[in-house]
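We begin with a single chain expressed as structure tokens, specifically the form predicted alone.
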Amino acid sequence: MRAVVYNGPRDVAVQDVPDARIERPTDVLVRITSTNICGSDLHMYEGRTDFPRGGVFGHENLGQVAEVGDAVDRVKAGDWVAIPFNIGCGFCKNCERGLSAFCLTTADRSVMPNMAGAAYGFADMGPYRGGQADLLRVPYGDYNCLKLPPDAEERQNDYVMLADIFPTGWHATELAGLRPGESIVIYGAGPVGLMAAHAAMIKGACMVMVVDRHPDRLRLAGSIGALPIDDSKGSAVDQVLELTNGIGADRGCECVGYQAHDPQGHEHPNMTMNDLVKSVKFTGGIGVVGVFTPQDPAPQDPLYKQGEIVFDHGLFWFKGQTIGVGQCNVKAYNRPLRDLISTGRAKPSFIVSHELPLGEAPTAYRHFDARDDGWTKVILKPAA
């Protein structure tokens, strides 16, 4: 089968690899029809993680079930399914608590003895190949496959967002503690930040502010009723405080991660975190879903080589704020979010800029990584 293979920093190619296949009775084999390029793929693409050469990218996947193992009971061949990027077992202590991002069964303990969590095509999260390919093996398929409504084939661009970014954006607002009628500031108008803004609008936030500097992304934020804040035209903190009468936002979301840059292009892994402390009110809540890693093999900030940042803990403590962090437990959200899409209440495909055949993945990665104007979200179509 064809797959998007990582050959080194900024070097991916569509190559033939051994077919994915049923390996255990609980497996499901899915023929992938839509698979997204994610912002977190770019950390690996740029060589800022220890993703192995020869590995296959792709953790935002949707397709049609081609085959099921003998122990699979609920999922049938022909079903259209969205596949959470977390690979959970469904029965360990964490999965039973709804914490599927931290599964104890599927984790690769060779990375570290107490490792929790696994994902498709993701650095340090197990030996599982990604779904930017013709086929994907889904372990514990009954648990990990979300069955989709009859309109799934026609509305793939919406439903594929259930694999990661729509639940992750929603998770950011949950970690922040957002309630109806509250204000929220979101740092980062990439796909996850835009999904957090979409979630906040659906949840009834009274004001949704989105900080970025890319005009195409800010236009998308404005298109759903959020207030775009361009930090290249002045301090984002000052603009948030002005919009909130000097008080600060009730809640804040970090949707950028450790490769945050200032408007001049200099990387500051602590920038958005400290800006959030300053722009969220006393006793406010902050949700962090932007990727931060334990190590960075190519750090621009020496301290971040070991995953450490200079954090304004004194002001954070003094303001009595709270922070929730971590990868999204997709299974905790994907069913209700699926129904929001099905009924037309949510339309996450508003961020999609390009639909391309799988063979054009290298070009798509170059444009998306460069943040070229208009490249806001790419969906690869293996069947095209």
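Output the structure of the form predicted together with nicotinamide-adenine-dinucleotide; the preceding block shows the form predicted alone.
What follows is just the one chain, with no partners and no other molecules.
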């Protein structure tokens, strides 16, 4: 089968690899028809985080079931399914509590003895090959395949967002504690930030502010009724305070991660955390889904070493704020979010800028990585 293979920093190719196949009776084999490129792929693509050469990317996957193992009975060949990027077992202590991003069964404990959580197409998240390919093996398929309604094939560009970023954006607002009628500021108008904004609008926030500096991404934020804040035109914190009568937003979300830029456009990993503490009100809540994993070598910042982000804890404490962080437990959200899509209440495909055949993955990675104007979200279509 063909797959997007990593050959080194900023070097991916579509190559032939051995077919994915059923390896265990609980596996489901899915023929992938939509598979997204994610900001999380870029950490590995750019060589910021490790990824084995020859490994296959792709954790935002949707397709049609090709074959099921003997122990699978909820899904069958022909079903259209969205596949959470986390690989859970469904029966460990964490999965049972809905914490499927921290599954104890599927984790690779050679990474660290108490490791929890697994995903497709990441280093340190288990040996699971990604789905930017013709086929994907889905472990514990009964648990990990979300069945889709009859309009699945035509509306793949909406449903594929259930694999990661729509639940992740929703999760950011949950971690922040957003309630109807509250205001929220979202740092980052990438796909994840735009999904957080979409979630906040659906949840009934009174004001949704989205900070970035890419005009095309800010325009998309505006298109769903959010207030775009361009931080190249002046301090984001000042603009949020002005819009909230000097009080600050009730809630804030971090949807950027450690490669955040500072006002001069230089990479500054502490930037968004400090800005959140300042632009969220006293007693407000902050949800962090941007990735801040340990980095070796560390970015060019004296305050940042091996994942240690320095932010103003004193001010955070003084303001009595709360914070929630981490990977999204996709299983905790994807069923209701699927139903919001199928009834037309949610339309996460508004961020899609490109649908391209799998063979064009190297070009797509180049443009998405450069954040080139208009390249907001790319879906690769292996069947095209």
